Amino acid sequence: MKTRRDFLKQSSMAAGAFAMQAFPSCIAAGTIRAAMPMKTRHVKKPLVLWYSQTGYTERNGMLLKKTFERLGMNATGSDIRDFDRAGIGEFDLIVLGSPVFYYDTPRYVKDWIQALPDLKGIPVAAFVTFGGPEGNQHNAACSILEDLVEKQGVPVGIQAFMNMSSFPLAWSKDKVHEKTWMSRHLPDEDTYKSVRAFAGYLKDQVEKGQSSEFSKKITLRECSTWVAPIFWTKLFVKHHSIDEQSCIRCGACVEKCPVNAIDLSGFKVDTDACVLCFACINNCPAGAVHMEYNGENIIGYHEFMKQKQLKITEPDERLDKEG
């Protein structure tokens, strides 16, 4: 006898299968653009942000932050879980990052930048890092700038730097997805010249007071981010807790987890907050959070690089860690 739980996964694959069909592949959708003149025509404070769960992020966040310097400029780094909002008028160029998830920016990322005070013109562009080729980075990267546009930002660029993917259920004991394999070298130093050449596009403008445009396309990825796609992962998901016996209290989950659903004290997952976003099972040194994904354990990302011996190329740069 079907379960519920059979009958809506089944549900979601027909619906999947019927998108595939339906839809065109891609549309334009509204432009950004800037909604009041550029603050400014000289950087010297740029603002280098970022959301990292796993290291791809935040490592070309300060890789940005460097370049700046070089360039000159004084610059300033931070993940926008330690940045105060309130300070942000004082810089003349802001950028921030963030990891590709469900083919979108992150909730907790757009909360953010909805709670910023009015940017009164300062220049704004976006990043993002992804982990495989067809990940809508082109529309993620747009929705960072199109909040920050709405706080009445500039927009002078967006960019998407891919790395291997850092998504578990790409993984699996004995077989990883062909997509991921193929992208296990990366970040390598084509990334990192891409990031460095971002950092002195972006000044070039600033400097020649030219704002960009851009437009979201409607893709078929485009169109799985209105379904909710975290919904139908969780119907895959069961044992999301963490093992009191093999937990060092280290806190890595707490300190990652976007929407506080870790309780340590309890050893327990809030499964109905989780964004299913990973970190915590991606974080843990030990191996203490546990998580079956259709009927299979999962391992977190530095557990399966420790597996694979897989090792990131780090830039050349000293990147020394803010905050």
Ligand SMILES: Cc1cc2nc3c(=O)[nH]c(=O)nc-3n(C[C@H](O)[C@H](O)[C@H](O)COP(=O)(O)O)c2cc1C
The other form holds:
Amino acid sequence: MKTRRDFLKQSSMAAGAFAMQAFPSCIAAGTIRAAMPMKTRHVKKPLVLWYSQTGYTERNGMLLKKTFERLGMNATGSDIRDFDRAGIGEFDLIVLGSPVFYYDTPRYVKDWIQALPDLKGIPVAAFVTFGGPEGNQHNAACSILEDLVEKQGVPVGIQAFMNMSSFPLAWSKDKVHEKTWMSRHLPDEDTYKSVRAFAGYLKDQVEKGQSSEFSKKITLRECSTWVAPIFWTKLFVKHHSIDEQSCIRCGACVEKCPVNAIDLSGFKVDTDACVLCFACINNCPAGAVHMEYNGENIIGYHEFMKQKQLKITEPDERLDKEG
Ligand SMILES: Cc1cc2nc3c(=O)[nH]c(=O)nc-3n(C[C@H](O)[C@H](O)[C@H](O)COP(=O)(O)O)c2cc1C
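Show the same protein again, this time as the form predicted in complex with the named molecule rather than the form predicted alone.
Starting with the chain above, the whole complex follows.
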């Protein structure tokens, strides 16, 4: 007998398949290319920006900044949530990184780029971190670049860096993935090598005045971004709440929530506003965020790392903000 879950799964797959049949040209369309000359051939002040929920993208962003500094540049690094967009014109290379969420760039990142002023030919690059393995990472990085190019940035590079996934449903629910988590304990030194290499590559591209062209690939994962994956996933999430007894009032959930869905004064979660990014449960140090998926409790990132006794391998460079 078919369950409601099977029905919903099949409907969304059918919608994805239909979308692929009906609109193949939309997926292939749109090469991302420069619309104006590059503003500069010298990178003196690169800016590395990131959006990050569990720290993977931030770590890579900080390492890019640090590498630019080692290459003799006066680099700035910042979370987009702390950065004043008005000052962006001062920089001569902008690199923006984001995690892949639901095979795409998070809405918050897209909206943030939308509100940028005209970039007037500043070279731009994008990177994503993802937990994959098939995370539509190339297309998600292209999306960021596309939005930056719409703001008159000149594209010079994209890159995707694989990590462990921060998606709680994978480790909370799917035992099949368990082996994968253990064998893929990323980032490692190879990840950091490719981050450093990306910084050098971008510098060279600008010095050569070499803008690049990029295109999204035709993938089923890309199509699945059209059928509202957050909406479908949310149908199975219940009892999203904050436990008043366990909560230590640190405010991490409020700070990380991109849509202000958490009100700690009343211990309320606005589940309609929630975009199911799991920032609250992934960042709560006290295990006070409660969620159930398909009737089973979900654990957050800290709890997962603790249970599996996993530790992140840090790069040799000190990545603190002053360092
Ligand atoms: C809500 C959510 C959705 C995710 N969706 C994807 C995905 O579609 N593809 C993928 O490869 N990884 C996915 N991931 C994993 C993250 O992209 C990956 O772990 C990333 O490195 C996290 O970066 P951060 O620590 O900077 O937030 C998802 C994680 C979360 C929390």
